[in-house]
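Single chain ahead, written as structure tokens, the form predicted on its own.
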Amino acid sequence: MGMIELVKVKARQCVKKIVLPEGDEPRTVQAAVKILQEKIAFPILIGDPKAIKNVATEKGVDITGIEIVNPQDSPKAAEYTNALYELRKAKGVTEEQAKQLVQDPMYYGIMMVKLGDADGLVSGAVHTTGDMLRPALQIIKTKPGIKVVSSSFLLDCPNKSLGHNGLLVYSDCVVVPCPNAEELASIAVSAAETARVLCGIEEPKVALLSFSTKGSAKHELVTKVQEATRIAHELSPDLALDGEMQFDAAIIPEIGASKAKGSPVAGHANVLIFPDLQAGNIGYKITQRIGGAEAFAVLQGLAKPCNDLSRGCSVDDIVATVALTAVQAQG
């Protein structure tokens, strides 16, 4: 059974409400039907019911049983407006502006998650990452102790000797271009939690990557990773985490034993923290395209889960991301 199928099994154990703010987008409508049929989550489509029903008819799918919420006439609109105003008035948002924002499906969906009327959110078939992440950061905010929202790629590799039975978690590959040491440490702790919750890795082994292993090179970039390792240990003292470390020393036992003797992680890492976005993005794509790994992305660090799709996503991509979001919502 592949990783996503295992995630779906977990999602069915405690079914969560996941809001889809791009409610009249054709792939999203089709995905909502599959999600309900597979009992992965209770999907909530945001938008004009008439437009959503027209899309369903055009695509030949039955949306019976799927909750549809229209922000334009929602009985919750006043409650959401008041809550948003209280959250953002210190930043200069007026009551009238809050009322207008709540009419936007993205903001409405984020408020549903914030106030507990939904457990998570998935968007991106139409909107950019920033379209979702800005209101999520403003309203949902980050988990206590976490300084930055980041991403992890969950890579299911054909070579099952790697990582945790072929599962590797790469972070950050999407969000933070050039993290400082404190941010890098926060990313490492978040990625370990992602590994536990989504990949079933009970004992994450986290390697902070560099072009140096244990002082083999001297450079300010190496110093940043060393400092991040120190801070991450302070944030999560019980986590098996080490750095700085070259990629091969992190995942190949013989090389890890040679280059980083005595490390609790070297040669056996299953969570790999890249020093910046260029390295992370290149690394996951090499693993995916040359290594033949299946790759699934999630955001991490938010107090409640919100995830982003590629605008080229398929129906099955949306279904998979909803399943991941539902499991994140379980904790």
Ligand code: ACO
Given for the second form:
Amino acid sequence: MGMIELVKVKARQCVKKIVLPEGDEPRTVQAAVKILQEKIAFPILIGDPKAIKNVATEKGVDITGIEIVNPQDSPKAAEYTNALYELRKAKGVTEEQAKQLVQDPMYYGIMMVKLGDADGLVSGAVHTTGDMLRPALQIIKTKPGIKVVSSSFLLDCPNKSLGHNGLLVYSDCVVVPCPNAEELASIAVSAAETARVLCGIEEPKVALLSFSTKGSAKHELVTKVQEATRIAHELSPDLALDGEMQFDAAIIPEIGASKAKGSPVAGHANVLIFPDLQAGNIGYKITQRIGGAEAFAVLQGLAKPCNDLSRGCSVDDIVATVALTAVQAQG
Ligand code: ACO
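Any chance you could show the form predicted in complex with the ligand after that form predicted on its own?
First the chain shown before, then all remaining chains and molecules of the complex.
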């Protein structure tokens, strides 16, 4: 069974409510029908019910049983407005602005998650990463003890000798452009948690990557990764984690054994922490495009799960991301 099929099995064990703010987007409507049919989650579509029904008719799908909420005439709008105003007034948001924001499906969906009317959110078929991420960061905030929200890419590689039966977790590839050492350590701890929850990797092996292995080069960029490794050990003393190390030393057993002798993870790492967003984003795309890996992205470190899609996503990509979000919501 592939990784996403396993995630779907897990999602069905405790079905969660996942809100889709792009409710009248055709792929989203089709995905909601599949999600309900496959019992992966209870999907909630945000938007004008008439427009959503028209899309369903055009696409020839039956949306019976799918909850639709319309911020324009929602009985919850006043409660969400007050809550949003209280959360953001110190940042200069007025009551009138809060009222306007709640009319926006993205903010409405985020408030549903914040107040427990939904367990998670998925968007991005139309909106950019920043459109969802900014309100999620402002309103949902980080989990206790987590310094930054970041992301992991779950890469299912054709070469099953790599990582955990071919599964590698790369982090961070989407959110934090230039993490400092503390932020990098927090990203490493979050990525290990993602590997446990979503990939079923019970004992993640985390490598903090660099162009140096165990002091082979000296540079301030290397020092940052060494410092992050030290902080991550303090944050999570039981985690198998090591750094700094080069990519090949992290994943190839013979190279790990010669360059980082005695390391608990070298040569066998399944969670790879990149030193900044340029390296992480480039790294996952090389693995996907040249290495032929299937790639799935999730955000990590948010107090409640919200995930982003690529605007070129397929119906199945939306279904997969909803399954991942539902499993994150199970905790
Ligand atoms: N973790 C936790 N909180 C954060 C984070 C973070 N990583 N980043 C920002 N915040 C908080 C801030 O503290 C602030 O909170 P406050 O308003 O309560 O004080 C709030 O979020 C907004 O912060 P800003 O700095 O104003 O947000 P910004 O406009 O910089 O946007 C964003 C944040 C969108 C995450 C930005 O860092 C970004 O654009 N990152 C890169 C995204 C991207 O383009 N990725 C690559 C493409 S995606 C792909 O390839 C798959």
